[in-house]
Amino acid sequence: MFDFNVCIAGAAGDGVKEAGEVLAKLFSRMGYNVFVYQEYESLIRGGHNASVVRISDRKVHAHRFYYDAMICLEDYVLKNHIERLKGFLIHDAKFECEYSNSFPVPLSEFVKEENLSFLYRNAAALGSFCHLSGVELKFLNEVFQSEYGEKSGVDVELAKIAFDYAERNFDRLMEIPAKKSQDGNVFSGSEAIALGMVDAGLEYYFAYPMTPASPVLHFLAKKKLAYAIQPESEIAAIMMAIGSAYAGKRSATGTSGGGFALMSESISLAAMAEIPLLIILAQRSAPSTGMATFTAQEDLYFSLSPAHGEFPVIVASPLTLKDSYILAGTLLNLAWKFQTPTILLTEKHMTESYENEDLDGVEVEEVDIFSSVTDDVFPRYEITESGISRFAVPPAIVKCNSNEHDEFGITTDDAKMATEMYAKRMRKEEEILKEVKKLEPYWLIKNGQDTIVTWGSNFGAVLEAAEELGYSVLGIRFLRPLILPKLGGNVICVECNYRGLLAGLIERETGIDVARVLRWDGRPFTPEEVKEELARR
C-alpha cells in the first residue's frame, strides 16, 4: 500500500498553507486519497507554520506523525520537525542543513531573479519536489492553472525553473505514478459545513470572525452561495440569524468558544420563541483566548447546556470531513422541523483540515409554513401532542415572545398556561429522540472485544490504530440526545481535553468505567500517538 507523508514548513507569510493545499490537489488529480493538517500560530508574518499532506491508496482521515519528505523554507523552523523526518529534505539553499538526506535548492535566488516576493518560493519548492518524488510536472501546472487562472504563469514558470535545477543536480529518488486522472476535488471541513448548509436551504449566514469558525463565513462570501454577513459582534450575528428565521429564511451563525459565550442569552431566546437556529461551534484550545489557532474538544458540556432554562436542543459532532457536510445539512433541517436551536460541535482540526471528497446527499427537507395575510393573530404556539406547532411567518400576524406566553404569543404569568406551554416545548425532546435514532447517532466498527470511544476529528486516527491493534471503535455523532449501543469489554475514550468530558458523560449514562486517553496541548492525535498510548496500558 502506498502511504506517503509530506511536511511543508516555514513562516507565516511563506505560503505554507497554500502549498499544502496545492500538493493535496495535485495528488488528488493523480487518483490518490489525501488528508492535510494545517498548523499555524496566530501571526500575520513570522513564527512557525506547517502543512502536513498525507497521500495514500486508501481513504484516510488523519495525517501521520513521521514524515517521508519535508520541504523547509526557514532554518529556524527545522528544529520543530527534524525528529519526525524519516525521509528526504528539500530546503532553501539560503541556509545550511546538517541533515544527511537533504537537497538544497536556491529557492530565494530563483524568486529574486524574477523580481518576485518570497511568497513564490513555495511554487519553486513544489517544482523541485516533483522531480525528486517522480511526479510529472504537468499535474502541478494543472493545479496552478485551476487555482490561479491567468495569474498562474509565474507559479508555473518558477516550478519549471526549480524542477530543471533539481533534475540537473539530483537523482530522482522515487517514482510516484498517476493512478488515474480526475478533477481532484479537495475540501476543507469549513467548506464541507458551508456546502452542507447550502444544500439544506441556507439563505443567510451571520458571523463575527473568530478562528477556527471564520473560514465558513469566508467561503460562503467568496463563493456567494448565500448572503454571508459580518455584523459588529457575535450577539448581533445570532440575533440577525434569529430575525431572519422569524421571517422564514433559513439562516445560521458560527463562532468559537468566546463568541458562543456571548450568544448564550440569544440561544435561550430562540428556544423560548421556538425559532429555528443552527449554530456552528468550532472549538479551539483552552479557556478565554487560549491558543486561538489550535484544536481542542473542551466545549462539550457548554454545548449540551448552552443557555439558561430548560429547552430542547440538538447537538451533533461530525466524525469526518464528509460527515461535516452531512451533519451541517441535517442539523439545519432538524432546526426547522423541531423549531429549536441545533448545534454543530466541531473543532479546529476538522474545520481547517482538507480531504478529497465527493460531497452530495444533503437535500432540503421542507416544512409547512403558513404565510397568508390574516385578520387575527396566528396561534403560533398552539399546544399539540408532539409539542411542534405550525410555523408561520409574515404577512401572517405572528407574535414572537421571549416571555412565557399563550398559544398566540401573548405574555402570560398564568400558572396553568405556563405549565402547559413549558410541557409543550419539552415534549419535542421525545420526538427529537425518535428522529435521531433514525440518523445513525453513532458509528460502530466491530473489530475486537474492547472498544475505543471517540468523537470529532479524533475518529480518523483512532480508526487506524484500532484496526491495527484489534479494537472496536465507537464514534459518537449525536451528543444530545446521546444514544449508545451496549458496550462490553474494556472501554477507552480518546479525546482532546483534560478531564475526559465524553468519558464522564458515558459513565454517568451507563454506570460503566471508562478509561481515558487524553491530550490538551492544542495538537490532534495521529494514529502513531494513539497506538503508543494504548501500548502503555
Contents of the next structure:
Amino acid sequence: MFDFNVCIAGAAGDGVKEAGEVLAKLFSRMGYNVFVYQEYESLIRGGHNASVVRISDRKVHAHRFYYDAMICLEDYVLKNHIERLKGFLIHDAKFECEYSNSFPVPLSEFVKEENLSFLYRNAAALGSFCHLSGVELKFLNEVFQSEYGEKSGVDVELAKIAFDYAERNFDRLMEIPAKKSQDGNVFSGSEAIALGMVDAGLEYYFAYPMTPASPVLHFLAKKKLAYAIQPESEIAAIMMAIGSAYAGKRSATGTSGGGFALMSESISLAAMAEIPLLIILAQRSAPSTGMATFTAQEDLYFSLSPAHGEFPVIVASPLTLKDSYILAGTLLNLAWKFQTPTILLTEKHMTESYENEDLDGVEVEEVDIFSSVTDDVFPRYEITESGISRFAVPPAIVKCNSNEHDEFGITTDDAKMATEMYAKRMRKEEEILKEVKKLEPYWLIKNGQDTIVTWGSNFGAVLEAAEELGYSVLGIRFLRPLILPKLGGNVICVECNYRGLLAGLIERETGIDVARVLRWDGRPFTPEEVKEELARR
Amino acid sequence: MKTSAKITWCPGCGNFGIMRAFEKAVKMIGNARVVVSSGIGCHGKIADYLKVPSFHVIHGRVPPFLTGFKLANPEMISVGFVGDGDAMNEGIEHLIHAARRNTDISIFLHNNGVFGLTTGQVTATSPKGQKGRSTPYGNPENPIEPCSLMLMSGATFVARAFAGDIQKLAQIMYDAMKHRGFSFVEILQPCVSFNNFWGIRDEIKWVERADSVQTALKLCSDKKVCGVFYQKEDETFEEAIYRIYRR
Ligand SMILES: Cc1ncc(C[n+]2csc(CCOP(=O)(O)OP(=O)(O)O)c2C)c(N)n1
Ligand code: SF4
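Starting from the form predicted on its own, produce the coordinates for the form predicted together with its partner chain.
Full assembly next; the chain just shown is listed first.
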C-alpha cells in the first residue's frame, strides 16, 4: 500500500498553506486520496506554519505523525519537525543543515533572479519535490493553471527552474506514478460545510470573523453561493439570521466559542419564537481567546445547553469531511422541519483540513410556508400533537414573540396557556428523537471486543489505530439527542479536552466506566499517537 | 388595526399616542405592507396590540433583526419600535451600524428618559442628576442625545416628535416610512409613572428641515424642538448588496 506523508514548513507569509493545498490537488489529480493538516499561529508574518500532506492508496481521514519527506523554507522551523522526519529533506540553500538525507535547493536565489517576492519560493520548492519524488511536472502545472488561472505563469516557470536544478544535481529518489486521471476535487471542511448548507437551500449567511469559522464566510462570499454578510458583531449576525428566517429564507450563522457565547441569548429567542436556524460552532482552544488557531473539543456541554431555558435543539458533529457536508445540509433541513435551532459542532482540525471528495447527496427538504394576506392573525403557534405548528411568513399576519405567547403569538402569563405552549415546544423533542434514529446517529465499525468511542475530527486517526490494533470504533454523529448502541467490553474515549466530556456524558447515560485518552494542547491526534496511547494501557 | 390583546400600559402613558399616530400613518400609506419589530420594555408591547406581522425580539436587537428581514423581504416596509433603554443603552451599537449602512428601515424611539418596565431606573438619555431607583442621589452620567448621534452616524432621515401631538407625529412617521433608507424618529414619550413630562406640550417648537448635517445638529440640540431635522437620498444597504450579488 502506498502511503506517503509530506510536511511543508516555513513562516507565515511563505505560502506554506497554499503549497499544501497545491500538493494535495496534484496528488488527487493523479488518482490518490489525500488528507491535509494545516498548522499555523495567530500571526500574519513569521512564526511557524506547517502543512502536512498525506497521500494514500486508500481513503484516509488523518495525517501521520512521521514524515516521509519534508520541505523546509526557514532554518528556525526545522527544529520543530526534525524528530518527526524519517525521509528526505528539501530545504532552501540559503541555510545549512546537518540532516543526512537533505537536498539544498537555492530557492531564494531563484526568486531573486526573477525579481519576485519570497512568496514564490513555494512554487520552486514544489518543482524540486516533483523531481525527487518522481512526479511528472505537468501535473503540478495543471494545478497551478486551474488554481491561479492567468497568473499561474510565474509559478509554472519557477517550478520548472527548480525541477531542472534538482534533475541536474540529484538522483531521483522514488517514482510516484499517476494511477488515473481525475478532477482532483479537494475541499476543506469549511468548504464542505458551506456546500452542504447551500445544497440544502441556504440563502443567507451572516457571520462575524472568528477563527476557525471565518473560511465558511469567505468561501460563500467569494463564490456568491448565498448572500454572505459580515455585520457588526455575532449578536447582530444571529439576529440578522433570525430576521431573514422570519421572512422565510433559509439562514445560518457561524462562529467559534467566544462568538457563540454572545449568540446565546438569541439562540434562546429563536427557540422561543420557533425560528429555524443553523449555527455553525467551530471549536478552537479555550477558555476565552485560548489559542486562536489550534483545535479543541471543549464546547460540547456548551453546545448541548447553548442558552437559558429549556427548548429543543439538535446538535451534530461531523466525523469526516464528507460528513461535514452531509450534516451541515441535514441540520439546515432539520431546523426547518422542526422549527428550532440546530447546531453543527465541529472544530478547527475539521474546518481547516482538506480531503479529496465528491460532495453530493444533500437536497432541500421542502416545508410548507403560508404567506397569503388574510384579515386574521395566523395561528403560528397552534397547539399540535407533534408540537410542530404550521409555518407562516409576512405579509401574512404572523406574530412572533420572545415572551411566552398564545397560539397567535400574543404575550401571555396565563398559567394554563403557558403550560400548554411550553409542552407543545418540548414535544418536538420526541419527534426529533424519532427522526434522528433514522439518520445514522453514530457509526459503529466492528473490529474487536473493546470499543474506542470518539467524535469529530478524531475519527480518522482513531479508525486507523483501531483497525490495526483490533478495536471496534464508535463515532458519535448526533450529540443531542444522543443515541448509543449497546457497549460491551472495555470502552475508551478519545477526545481533545481535559475532562473527557463525551466520556462523562456516556458514563451518565449508560452507567458504564469509560477510560479516557485525552489531549488539550491544541494539536489533533495522529494514528501513531492514538496507537501509542492504547499500547501504554 | 388592533388585536384582541388587552392593553396593559398605564392610563395616560405616551405610548397610546404613539400607537394611534402609527395607525394613522399606516392608513395614509394605503395598502402598504408593513412589518413591525419591537424591543424590550413597555414600548415593546406595541407589537402585541397591532394587527400586522410582528416580531417582539430581545433587548436592544431590533435593528439587526429588521436588517436581516429587509434583506430577505425588501417588499415590506420595516418598522422598529425601540425604547431609550433598549436602543441607547443595550444595543446602541446596532443602531449606529444600521444608520451607517443606510439599511431601509424606520426606527421609532420611544424616549421616556427612564426604564419603564423595570420601574424607573435612569437610561442613557436621562439628564445628569436625575433621580431614579438605582440612582437615588442623582444620575452621575451625562446623557446621550439620540438625534445628534444618528446624524453623526450617517442616518439619512432624522426627526423628533412628541407623543402628545398625534397629527404631527403621524405625518413624520409617514415621511419616515416613505423615506428610502434608514430613518430615525425620536418620540418624546411621557411616562406618567416614572417621568411625567406632559407639561412640555406648550413649549414645543416645530422647525423646518436643515440642508446640512451641521445645521441639523444645531437644530436638534434644543430638546424641545421637533420636526424633520435632516433628510437625504443615498444608496441603501439592500441596494448595495443586490448590486454586488446580482447573479
Ligand atoms: C438582556 C436584558 N437585560 C435586562 C432586561 C430587563 N429589562 C426589561 S425592560 C428593561 C428596560 C426597558 O427600558 P426602555 O427601553 O427605556 O423601555 P420602556 O420600558 O421605558 O418603554 C430592562 C432593562 C431584559 N429583559 N433583558
Ligand atoms: S411605566 Fe411609563 S412607559 Fe410604562 S406603561 Fe407606565 S407610563 Fe407607560
